[in-house]
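Only one chain is included here, represented as structure tokens and corresponding to the form predicted on its own.
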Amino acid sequence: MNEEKSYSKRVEEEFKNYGKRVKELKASGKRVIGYLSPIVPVEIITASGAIPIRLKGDVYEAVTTANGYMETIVCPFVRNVFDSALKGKYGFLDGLVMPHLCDSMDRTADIWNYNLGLNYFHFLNVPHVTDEPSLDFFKEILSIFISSLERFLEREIREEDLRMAIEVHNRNRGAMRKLYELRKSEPPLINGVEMMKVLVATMGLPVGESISMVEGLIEEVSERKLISDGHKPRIMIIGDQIDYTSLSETIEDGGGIHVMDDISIGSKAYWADVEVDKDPLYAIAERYLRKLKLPTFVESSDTYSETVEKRFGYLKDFIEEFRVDGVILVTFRYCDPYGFEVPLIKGYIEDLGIPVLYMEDEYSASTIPRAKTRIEAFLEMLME
């Protein structure tokens, strides 16, 4: 059987079956503890024996039962994600960790943990300052998370079982930065549609298969050889859980193609490691709080231009590296952290002199039409 199509296959079928693989592992006596945002440190998962598993829902599922418990003014994929789990997707956790991230997640947190009835739940008090007194805070609140992870576990978590999570999640992590760098070329060796099936599928296994399905598609889809077929217009993405392939889908089926994205199950996730030569708890509350970019972290500076610049100068690197010549900007409806942070994004990228296209999704295949209409404007104006 073609090497190839053997690693293809395995991303495509756990694209599909998103899950099953845990699920297995569940049978086979593993614990799963489950979480929805990338503020939760996963190497603490890793770290306790559990299986740390990233939920998603599902935009061609409508979200039903779980009109009984939230308001339709929750961000609607954290009410599609707790509608799956309802409908029982996600029956085969063993516990689920909450973070303090938004009034979406924190204000629904106990309905999550009343209704589902898991054997574990725990709310991860994440600051959302980045000074030293609250890296302090965070570092405290993490020894509770691993405490309360041992008395469940009933194990104990070593200094020396943290490094070894830190090491292998580091190297997931650095594996999947070498995949986005095969973007790069034009016409890129990977699309943006089998990226996204990629970031998919590797929310679903353990980190040691993660890493080993995509070392080995790096492998193969280095050895591609595609022929340009002219110029194509080049987009990055940039929201929250995109977790699906059809703004993907539309960009290149129009004409242009996906070469880099900023969502949180993409390069947000993926392009800062935890360091290895300082305490391991310090390190991991400073990856957490310090590197990754999101909008609920606080940054300041002495100047308005200052703090702009340390927020999203990593965005005109990506720009300037994965040569883009427009930005797709993606909010969910309700979402106030990334809604707020829109016109600074569109400014400071359109200053760039790259134009930007704002659109607000609601986590739906039902929006997918209207998408489709706009990207497709958006694709013909940069082609002109």
Second form
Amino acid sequence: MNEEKSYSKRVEEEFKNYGKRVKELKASGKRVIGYLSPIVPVEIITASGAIPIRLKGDVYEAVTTANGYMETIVCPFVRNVFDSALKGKYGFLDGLVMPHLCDSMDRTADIWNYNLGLNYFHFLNVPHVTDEPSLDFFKEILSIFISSLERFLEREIREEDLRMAIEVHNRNRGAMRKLYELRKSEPPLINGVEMMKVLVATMGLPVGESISMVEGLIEEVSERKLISDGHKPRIMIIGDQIDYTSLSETIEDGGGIHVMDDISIGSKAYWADVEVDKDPLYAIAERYLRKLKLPTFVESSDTYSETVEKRFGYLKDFIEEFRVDGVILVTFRYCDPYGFEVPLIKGYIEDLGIPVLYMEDEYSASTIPRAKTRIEAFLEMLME
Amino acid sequence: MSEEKKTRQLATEAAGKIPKFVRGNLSATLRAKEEGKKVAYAFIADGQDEILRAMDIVPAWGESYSGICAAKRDAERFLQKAESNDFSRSLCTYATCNLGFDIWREELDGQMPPDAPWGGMARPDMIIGSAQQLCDPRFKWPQATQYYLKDVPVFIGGMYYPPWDPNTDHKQQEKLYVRYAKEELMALVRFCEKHTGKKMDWDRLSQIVELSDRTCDMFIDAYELRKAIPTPMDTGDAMNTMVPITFNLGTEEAYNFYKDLFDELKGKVDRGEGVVENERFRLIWAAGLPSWFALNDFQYFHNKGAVFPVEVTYRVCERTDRLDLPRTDDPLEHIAWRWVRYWTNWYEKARKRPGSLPKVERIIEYIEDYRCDGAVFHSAFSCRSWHAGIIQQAQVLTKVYGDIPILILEGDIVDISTYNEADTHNRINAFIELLEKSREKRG
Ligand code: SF4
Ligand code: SF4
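What would the structure be for the form predicted together with the partner chain, given that what you showed me was the form predicted on its own?
And the full complex, kicking off with our chain again.
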């Protein structure tokens, strides 16, 4: 019982004080490299000896300082994180890796680089197409990234460093997937709000500490007793960087239960591993280019239905395995990659007989009341 | 309403020929079936058009069609159609306007939506998108379209250029980017061969590529005549005269158009004819696609004695000799080099001026060459590609170049709901005052 408290408490702490641990490590002489989105291969940063920390925003903090530097037509998540960075929240960073995820990142990279004044800034030019030439190209892009990190950190990144980093990140992902397993029961052993906190807390920890936290949590959570108070609508959330709990809270306060996600701090980041029996750089390139389910990647097949299955078939598996009753699809305003996908995803899931609630959001707490009304109505519909 | 009916005054005869060009491109898509040709939805400035031309595939330009709908102030119904299909109003409105059109046409079993502007655009046989550093919609839009046109095959190729990094020499990375672009162009050739049942005629492609080079050179030569004082052509016209280079690259018509434009502008320069009688201020249109429904605003500038001898927007190429392209007999490699070097063309200059950016260097070069007094940007809310980063460009310009009057207009390319004419005119008035004061200050 005591131990349970200690792990859950640690999650709470790390969630509330995001980056606290990394800050401590920085004070003790570690180097810290920030990054955005799950398409930055964290293995490479870990292999360099630096600690990767994924940047998050704060929906409760209004964007103010950033208004003087970045247009309001940029995705509100990107603006929010940039605002946090300008306000010094990430003052402990030695550098930042900005990937070519979307226009909101690509077209603002210079704004970040010029205004944050970090010692190291790298734009990682990830391709969108996943064919053979793109994979070769991406491998070269990763080599350029490695060289630039080596120069900055004055340290060689050897093949064995990469192999070790791959192994440890695979373990981290494996542990997280095990934790997800515990959401499959009815009721789940870990609810959506708690899970969201775990997802946020771990992305701000060095990978080794993330593993111990998740493994510890699995043990405690597995010992919990299932107390059912009737069937509650089981909800999956789809979206990009949903790094706040208000959606899950609204679902769970409204009588539903958030059992699964297809979000970029969640399953999108944890489902695929890097293969260990291949050339490490190739395997990393392959994992990030071909195995991540993000709208920034173009996967095509000969026919439309094959393409759709290739791109979204995993959603069908999620729905079956986690016994999902309804899906909430969230996009951020001004997000072209997710925005253009909405009718497609919605249609695909509805064809499986699962209702979808689509909401365009602003990455701001100010929209919570509006979302609440819609989510409650959706849950009521599911409960009928 | 009355403003809508006013026709913008064109300074050049060349610009007057453009509606015919645009109509010609549209009707080519409608005629293609009878001529046994394939139609492809295609996207501008992505290095793929010469391949389409060589394969006799007729490009159907969605961006152009949305621009037409906007200019006719008839885009709203298409935007609403897309919105009712869950496409957010915050997405690229070229795309959503077109998607609305496509959805409507599918609902009508292939018939054109009622009163479709200029007769509508043909249903494509294929969609050729581009996943690259121009914008996300160039590949998300084709994917979204395919949801409604399920039988239509989609090709998406990657075309990248080395990112700007003040601390890195991009030249070391050029070859990698060129090799990748070339391979992706080759993949496009294979896709086109598969869907047309024809083989690529490589000699023909080489001729087309050579013609494109000449067209780019002629385009730049003609545009550089605008350096004259008074300037013989301004940005309002350039938003028309960009059509051949943007939509008809690789055709004789495009080359001849710029040859005629060159002759016309040369004549005007020789005769000292300017866009306005009393040219008081020369401005650069420093970034941003225009509001197609409000091109009359250029006239408003003219009425104040302000002209735009130069713009960054739609100046989609550079004289090929200035790009110092490595010699190659492979037309795909040539396209790839031309593509990469165009985007990195201002990197060297930016590296030489600490704190500068390539985009700002380009603006500075034009300000100096065209002797501009101020810079105007247009920030269109629905396109991040050209419009995110404008604040930074303005700030860096002021920092590294000096205190030049700057106006940032806000609006959209297609969505008229954000536009307020009175407000825009007030802002232009205030800007003109600023230009006057700045001139007084400089003596
Ligand atoms: S939400 Fe969309 S626009 Fe924002 S960072 Fe993610 S992919 Fe980019
Ligand atoms: S460049 Fe801008 S306007 Fe053109 S398709 Fe892309 S997002 Fe749309």
